[in-house]
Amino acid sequence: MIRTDVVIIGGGATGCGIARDLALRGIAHYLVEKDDFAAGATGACHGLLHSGGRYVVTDPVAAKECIEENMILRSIGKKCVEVTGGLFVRLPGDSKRFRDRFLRSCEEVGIPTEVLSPTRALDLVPALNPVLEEAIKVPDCSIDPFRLCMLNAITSRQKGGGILTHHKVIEIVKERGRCVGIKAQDQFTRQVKEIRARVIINATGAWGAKVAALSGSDVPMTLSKGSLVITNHRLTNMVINRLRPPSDGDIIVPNEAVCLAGTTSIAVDDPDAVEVLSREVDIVVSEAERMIPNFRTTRMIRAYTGVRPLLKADGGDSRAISRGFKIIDHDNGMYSILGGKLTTYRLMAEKMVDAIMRDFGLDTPCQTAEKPLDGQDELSGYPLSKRLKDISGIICECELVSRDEVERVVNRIGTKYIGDIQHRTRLGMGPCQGGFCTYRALGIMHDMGRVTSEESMRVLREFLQRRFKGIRPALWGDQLREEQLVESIYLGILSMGNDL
């Protein structure tokens, strides 16, 4: 049995942010996540560090939080933020009245803006639709959600915090009606660990209601599925938004070597039973094409979906629900933190830990807004110049990931999961989506003695099933032809026909 002060359930941005804040305030803690970091809405977002512009008309409180946190994250997390800038583009037919409200609202909450002529906007982003009537520049950025979580977790580990990934909470331990711990099962070995704590924090996002129910508690949530698509290269170096009320397919975000476009908003009941529908891909591509015309002819390499954990609302469009957050004290030793956005994760963590400090009778102040994230140099990866020195050692040609880099990650975290390597190296995140490098990485893990032959095949089967689930909605043109090649490799050369 493990004893600590606080158990955090959930390894998304909020959970990892809470762990970092607790660590900096000297509170012993354990974080437990059923998959890898950022496995929920954090990793399934569009990687946009909001300026607040998207919500400034409909939800000014959330917009103000976004612009303030945007500036903080630029300062403390430089290695996971790309300062791209953003444009809100107004196309023929888009409301001038909304444009005026947008500018007034931005001024009121403190979002800096600059109105650009069509010529100036096209100078900045030549791929924009030339019929645009104007654009408004805002301080949007792109952000790497996986790296963000890992950087927060580094501080936790450095200060003695415990982190268990791939451990699913199967029970909330209660004594005399109070939550006193959790039981978590290792997803690979099936071993169960028990952790006792003074307080349990439910930071599981869309799974918040399920986890709260384990303790006999209830949380008011509305779940909204958002689907996105990924292009095989960058079409823009700035974030592009449509200057209209939030709707489907009105955001394009450059991230690393690709672009992410989305999103939809569909009410769902179960975060474990969602998938991307072909019609959602069509909607996103059609709307993105209106902002960047050659989006339609660009190769789509993947579609994916995440579930937004919104505050409870009765009926209506989920886009109208506040993107604010709420902390619930269940008065039984458990807290739940609901709502919010990736951009406001640090603020959410600060308010959650403030509540814990009051509960413990302590007044140590928060340091997360001033102190840079630890480990940014360690997580910056191998520089391109170093990778190119040994082309023969490259196992992922799309992202130039070397054998040495894979071995370094496997040795550091002792993983048996391909996804863990992907999140730390970008292996398999390029145009082939892991089709040509996954089996190589598993071979390396096998050579290192990390997995047996049987475990390798099981991990590979699970990976391929997840991979195809994301690729299937985007199978046309060049992507379809490449998938036929990948299929022949696995069904023919590797003889996996009976396993898939």
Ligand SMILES: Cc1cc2nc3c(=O)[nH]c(=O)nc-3n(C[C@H](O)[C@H](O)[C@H](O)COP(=O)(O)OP(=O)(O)OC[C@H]3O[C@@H](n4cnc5c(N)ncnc54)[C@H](O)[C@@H]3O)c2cc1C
Second form
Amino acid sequence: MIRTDVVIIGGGATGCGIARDLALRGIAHYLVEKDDFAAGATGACHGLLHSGGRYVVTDPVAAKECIEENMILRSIGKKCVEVTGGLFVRLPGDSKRFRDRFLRSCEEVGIPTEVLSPTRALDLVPALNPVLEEAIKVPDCSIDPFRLCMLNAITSRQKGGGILTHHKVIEIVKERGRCVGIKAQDQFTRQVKEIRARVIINATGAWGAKVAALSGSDVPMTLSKGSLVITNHRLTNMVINRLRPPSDGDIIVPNEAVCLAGTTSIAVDDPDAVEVLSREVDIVVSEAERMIPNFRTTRMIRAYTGVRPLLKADGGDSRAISRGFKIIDHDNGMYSILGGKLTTYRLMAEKMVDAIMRDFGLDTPCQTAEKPLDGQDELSGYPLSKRLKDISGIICECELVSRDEVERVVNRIGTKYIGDIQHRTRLGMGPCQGGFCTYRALGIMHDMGRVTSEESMRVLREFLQRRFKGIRPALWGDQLREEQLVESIYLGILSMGNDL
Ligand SMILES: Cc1cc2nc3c(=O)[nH]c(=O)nc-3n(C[C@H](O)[C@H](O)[C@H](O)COP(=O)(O)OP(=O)(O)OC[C@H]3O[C@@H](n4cnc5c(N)ncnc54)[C@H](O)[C@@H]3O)c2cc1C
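Could you present the same protein in the form predicted in complex with the ligand, rather than the form predicted alone shown above?
Below is the entire complex, every chain and molecule, led by the chain shown above.
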């Protein structure tokens, strides 16, 4: 049995942010995640570091939190934030009255704006629809949620925090009505570990109600599914938003070599039973096309969906629910932290750890707003020039990932999962979506003695099934042709037909 002060359940941005904050305040902790980091809404989001503009008219409190956190994150997380700037574009038919309210609200909340003529907007983003009537520039940025989680986790590890990924919390241990620990099951070996702690934090986002129920507690949540599509190249270097009340398909975010467009908003009951519907892909592509006309003819490489953990509202449109967050003290040794945004994860973590410090009778102040994220220097340790030099060892041609890089990750984290390599190197994230590099990465793990032949098949099967879930809704044109080739490799050459 392991003993610590705080157990955090959930390795999304909120959980990882809490681990970093606890580490910097010297509190012993363990973080337990059922999958890899950013496996929930964090890794399935738009990757927009909001300026607050999206919410400024409907939810000024959340908008103010966003602009303040935007400024903090761009200073502490330079290697995971790209300072792109953003445009809110007004197309023919979009309300002028909303535009006036938008500008007034931005001024009240403190979001800097600049009104641009169509010519000036087209200079900045030539792919924009030339019929636009104007654009308003705001300080939106693009953020890499995987890197963000991993960088937060580095501080936790450096300060002695424990991290268990691929361990699902299956029980909350109670004694005399109080939560005193958790039991977590290794998702590969099925072994169960017990961790005892003074406080348990439920930071499981959309799974919050399920995990709270393990301790007999209730959390009031509304779940809202949002789906997005990924293009195979960058159509804009700035974030593009539609200047209208929040609605379907009104944001396009550049991220590394691609663009992410979305989203939809559909109420769901179970975060484990969601998939992208083809009509959602149609909606997103049609709306994105209104802002960037060549969006429709651009190759899509996949679609994905995530579930927003929103605070409960009675009926109505989930877009109208506040993007603010809430900390619930269950008065039994467990807290739940709900709602919020990726953009406000640091603030959420600060408020959560402040509450724990009060419980522990300590007053060490929060340092996360000033201290740059640890580990950022290592992110630039494999620059493009070195990748090109290692070209003979490249195993993922789309993202230029070499054998050395894969071996380094496998040695460092000792994983059996292809997804873990993907999140840390971008292996398989390009146009072929891992069609060619997946079996090569698996071969490397096998050569290194990480997986047996039998385990290889299980790992490959699970990975391919997940991969296909994302590819299926975006299969047409060039992507369909490529997928037929990939299918013949796996079904024909590798004889996986009976396993899938
Ligand atoms: C489609 C979509 C787009 C979005 N776009 C943006 C955006 O552009 N910008 C922005 O700021 N915000 C955005 N958001 C909101 C943002 O993604 C979330 O508010 C934020 O990521 C929530 O983080 P979290 O850590 O609280 O939850 P999650 O990221 O969902 O993390 C919860 C974690 O708990 C784990 N877990 C669940 N059950 C267990 C268990 N029993 N044991 C162990 N672990 C468990 C899950 O695997 C998961 O990793 C978007 C959300 C969605 C759905």
